[in-house]
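Only one chain comes next, encoded as structure tokens, the form predicted alone.
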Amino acid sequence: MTHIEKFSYDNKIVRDFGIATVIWGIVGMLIGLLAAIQLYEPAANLGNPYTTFGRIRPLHTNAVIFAFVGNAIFMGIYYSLQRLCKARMFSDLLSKLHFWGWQLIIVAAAITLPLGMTSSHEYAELEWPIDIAITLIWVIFGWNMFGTILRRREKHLYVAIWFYIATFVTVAVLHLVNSFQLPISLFKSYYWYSGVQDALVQWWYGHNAVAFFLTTPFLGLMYYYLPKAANRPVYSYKLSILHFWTLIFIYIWAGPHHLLYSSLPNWAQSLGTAFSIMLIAPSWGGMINGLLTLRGAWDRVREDAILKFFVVAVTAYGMATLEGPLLSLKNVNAIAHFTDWIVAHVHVGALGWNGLMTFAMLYWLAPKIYNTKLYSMKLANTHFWLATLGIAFYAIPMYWSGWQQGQMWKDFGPDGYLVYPEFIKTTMSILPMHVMRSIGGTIYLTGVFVMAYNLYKTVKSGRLVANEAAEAAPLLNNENHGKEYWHRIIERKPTLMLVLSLIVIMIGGAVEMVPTFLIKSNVPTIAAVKPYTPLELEGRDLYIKEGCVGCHSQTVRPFRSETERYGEYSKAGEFVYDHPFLWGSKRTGPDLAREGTAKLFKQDSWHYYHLVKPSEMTQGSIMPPYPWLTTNTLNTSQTVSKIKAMRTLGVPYPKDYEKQALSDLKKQAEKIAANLKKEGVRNKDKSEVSPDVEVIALIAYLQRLGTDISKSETTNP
């Protein structure tokens, strides 16, 4: 007879990250609603350093995806583990360290990022103090998850389990090959590598943090909690496993595809390319595996708001994972990229997929941990369809607005010039869509709060089964499976499944970076590329401390209208020393590339006035002022620092310049504030504008930009 091992299941911890899941939800989303609204009335930067676009863009980004999103994968992982395992955590220390570990590193980047302290890796924007944090927390919660695994009480790993195993291995690797810094102090470093190279990691972490972070585990807990809303079975067991092992292997390959027409080597470009047309295979097979989950229930579908839920979430990651691959066609991509659509495409995934998969568990969860009926199923509905509704008024206006850049970009009339050579006339055209998109973003947030309420009501109603009690017969090491297939050996040894996702998805990686790294010729030299000037080099760390590669691009792409309109092309050379690279990934404000040559040569006044006001030097301009920078001094405490730690880097500075550093430094901000002054330039309080302030370094950086590049190497205009 066999033994049955009585236990229980942990569900605070559940109701921890629950709570967690929907109060940073509700924080994320306020921040992005902020953004959208700056976007069209600059007013709303409210006037200070800490709360301008620049700064809070990011802190959005890091609150949905990590705080929000984390979170909800956090709570459906603890939840579903445990029961799939027939085993509690494997220790509830290494849980409550998790989570509270967790939720400090979100507070650590809500106090940096709009301070201004920022690595400006998009979405991996925190400083190295954070990163290590992130690695330690991530590490216990794989810790955790694999000795709940290896305990476990059932011999065979559900396919829920291969994508939570997938995403620890991944992330870590992730994580970790992007976070190759150099540290100057406690909150400031260099990125390792430098310019087309940096690009490359950069959006091979980017592409697959979405991969990775948002897609596998969802994918993970779409497998358990989408047949046990419905009640049925997983459509096709093999096609759960082509899912698997083709979207882990193929997506770690498509990060290149955000790089298209840069100078990233073209063999590099290509690789990202066909990858992520290979990608349509496995994701909408993963898609319809979901929606077939769902065959003999759709009757209960149009009743049950929790299967409404889980149906638009699936088929909202069909149109992201369609979409996706779409863009990386380089005829789209030409048109798309450095656009609102993008913006678009980013929402349907972050608002449809990962969004209401989440609200959809937590409707499912917060009954079961609290031994209750859901408080009404009539708010679900209510919250469904304004979920529904504000993702198309907001992904609708966004599409048709970057359609609207795209075309407006490009448009060349009868005499050969440019229609809208004037950035600023695309930007007034798409107004009244970003005023849609601010619509559709508090609609979707009313939602989030008809939820809390309703969750509220649920958990007043019931109590907490902080320990639920279960029986599963112990795990028989020794049983006898007779034959079979290859992948059932893999699906019952778990420490294989994490080896052989580590090799799968480290081909592709290894593939696209060793070349460019090591082979000279994929980033040839140009021999006229200096090194920053000190001066230059703290202006340049101010310009990402505002945050203005959140709207700026620094590439130059190899068409007529981009060079008609900013100058010659960009060349993988003229980065060799930018640690990191500020390519950008949408123009919110025109390129900057070549903003110090003759083409579009501006006085050091016109900086100056720009950042001071910049509404009456670009008339409609939707540019927040940056008042602050004519009256901050210049931090220089750490310039000596920033040179030999470029030098560290490969910047080829003089033996012992750090020694001049300082004196080139102030003798370049004399120049230039010498030149404000013959310029008739005053401050606020008609004083002199002084060498030591922040606008004087931040001027200094933009004058440099472009300018490496020979004339005998520029379009003339």
Given for the second form:
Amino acid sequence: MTHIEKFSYDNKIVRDFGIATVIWGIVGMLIGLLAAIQLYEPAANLGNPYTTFGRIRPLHTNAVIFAFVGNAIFMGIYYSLQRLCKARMFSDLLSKLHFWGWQLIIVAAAITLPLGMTSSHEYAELEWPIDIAITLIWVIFGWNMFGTILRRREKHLYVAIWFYIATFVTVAVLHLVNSFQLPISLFKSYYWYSGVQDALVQWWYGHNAVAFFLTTPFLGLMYYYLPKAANRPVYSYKLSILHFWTLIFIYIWAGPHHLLYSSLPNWAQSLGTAFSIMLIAPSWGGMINGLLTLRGAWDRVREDAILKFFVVAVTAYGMATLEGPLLSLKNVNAIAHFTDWIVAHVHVGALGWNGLMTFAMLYWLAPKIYNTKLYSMKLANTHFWLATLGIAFYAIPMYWSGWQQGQMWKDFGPDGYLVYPEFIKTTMSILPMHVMRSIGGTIYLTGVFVMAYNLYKTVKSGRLVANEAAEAAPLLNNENHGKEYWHRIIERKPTLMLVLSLIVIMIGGAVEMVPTFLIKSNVPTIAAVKPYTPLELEGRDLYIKEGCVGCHSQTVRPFRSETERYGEYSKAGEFVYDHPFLWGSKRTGPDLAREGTAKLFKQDSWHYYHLVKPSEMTQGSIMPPYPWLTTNTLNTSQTVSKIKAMRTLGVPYPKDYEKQALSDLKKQAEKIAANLKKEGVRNKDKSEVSPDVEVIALIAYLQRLGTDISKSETTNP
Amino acid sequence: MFKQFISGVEGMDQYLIFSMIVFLVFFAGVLIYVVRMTKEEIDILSNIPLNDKETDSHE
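Same protein, different condition: the form predicted alone was shown, now please give the form predicted together with the partner chain.
Next comes the full complex, and the chain you just saw is listed first.
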């Protein structure tokens, strides 16, 4: 006979993560709304660098992914893991460190991103000191989770825990691999990888951040909270096992589908496409398993807002995971990539799947841990309809807009010329859809406020059960009959699971990346491609700082519509000195890969005026004005260390070049300033443009873009 | 379409074939494991979330 152990569950940590989820959710969505308005009303950039779209956009994505969804994941895991293991969290101290550490990281992001401190890698923009902090906090989370699992009183590991383990392992690997940076100063670093390789690593990361931060933890949560809310076991446990292993196996290979038609080697693109199509099977297996769990409970779905949230969340998951593989087909991707279609796609996932799942968990958890009833099911139902309508009003205009702009970019007239050679015409045609989108977002956000009120009233009507009493028999360690061997294996399972998940995800990553890194022929070199001059390098860093990459791609795809519009398509060898790569993923404005070539040539004065007030040079432009570039003095204090760092990374600056870097920089800046003077450019106060201001460096960089190849064309007739 | 994929691969087809074989072997392994699970095992496992004392939960 074994005795029953008494212990308690920590609900306080669940409550804390819950509060953080709601607060950061509201913050992240408000920033998103501001960014959405900026995309049809440039005045909403508020005339200062800190609230300009390029800096606000990464703040929005980071806030929603890592602050809102991140805290929701931890809230959900900290509640369910304790119950599934029949054990309190391993250490209250680790729980607290995890909570406060994560919030501090969010605050650090909220400060550094508006200041323009960014690595430019999407969803990994935070600079290296914050990356290290994330690593530490993630280790604390894993330690706490594994400690709990090892001390559990439940023999078996429920499938939800597998998803939590895979999340922990994979996010750790992704974060480490994608954070190889060479620091220049406290908040500036260059990526170790360059060009095509950097792109491959970034999208291996970016794609799997969606997979293992926005998907697998939420699937684990679905396998716990959906059965709880419906009060019946999951439809098919066997399917859930198959779902788990195939999902984590396949997901990790699919990253290259973000780089279709780029200069990434073709075989890697094909690999990405093939595995993306295969992903439909496990994703839909999971969706069907979730929906069928409600079999026989559909009558309750009519009244219970929580179940409604679950149903629409799981349906949104199914839609997004069918759409994703379809977008990975090259012919579909050719139309959708760089347009608002992708924005619609991610928001069906974020607002539908992550958002609604989070709301369902919050509504279910708050009354539980406060030992009370939900204040108003009616308000929760109202929220459900606001959220669902909000998603529709957001997504439909964006699909429309994406399709329309994608078609306009490719439209050729009977005379064989582009029908819309001016990019701005395609932008202006979709502005009404941008307005609609911000209305959809506002509706969705209104729902979140309704929820916050409802949860507040619920919490007020109860009392937090900070330590919830529980009891369970301890696990038997010393059984002496024939089955001992199997018990032992089961007890070792968490570690086994960790190792297996690690192996499974490493295979995919290795096959994708090792060849590209080892085989030189994968990136054919182009003799005419030379390192950036010191001034261009500084200009490039300004381009990164201002977040230009958020709206301008730098890769011309091999389509006639693009070579007609922009010039020669991009080659892998052109990017070998680009630490980081700046191909971008969205064309709110035109591609800039060939901005400096004769075909697209614009005078220095055009760039000057355009940066100061874009709408004066391009009527109807929604690009924000950057007047501070003409008054801020270019900071050259790090130029020398930047050149040295680049050389460490393999950029062939001649020996001791750093000694003349600053004088070269000055010479080139004076030349551009003289050009501006010649072209009649004056500052607002009628003074001449000084060669030391930031705009000079940015012009130097823009004028350099894409010119290497045209040089090679002239030298090799 | 498949022909187009392979023709663009330029001698790297072994990576595609390798990846496919690894996946199929892995998938077969998981499938065998799942098929061999007994009904009792499945019942125990799938009821774990409902087995804490607040099973009644959510009304």
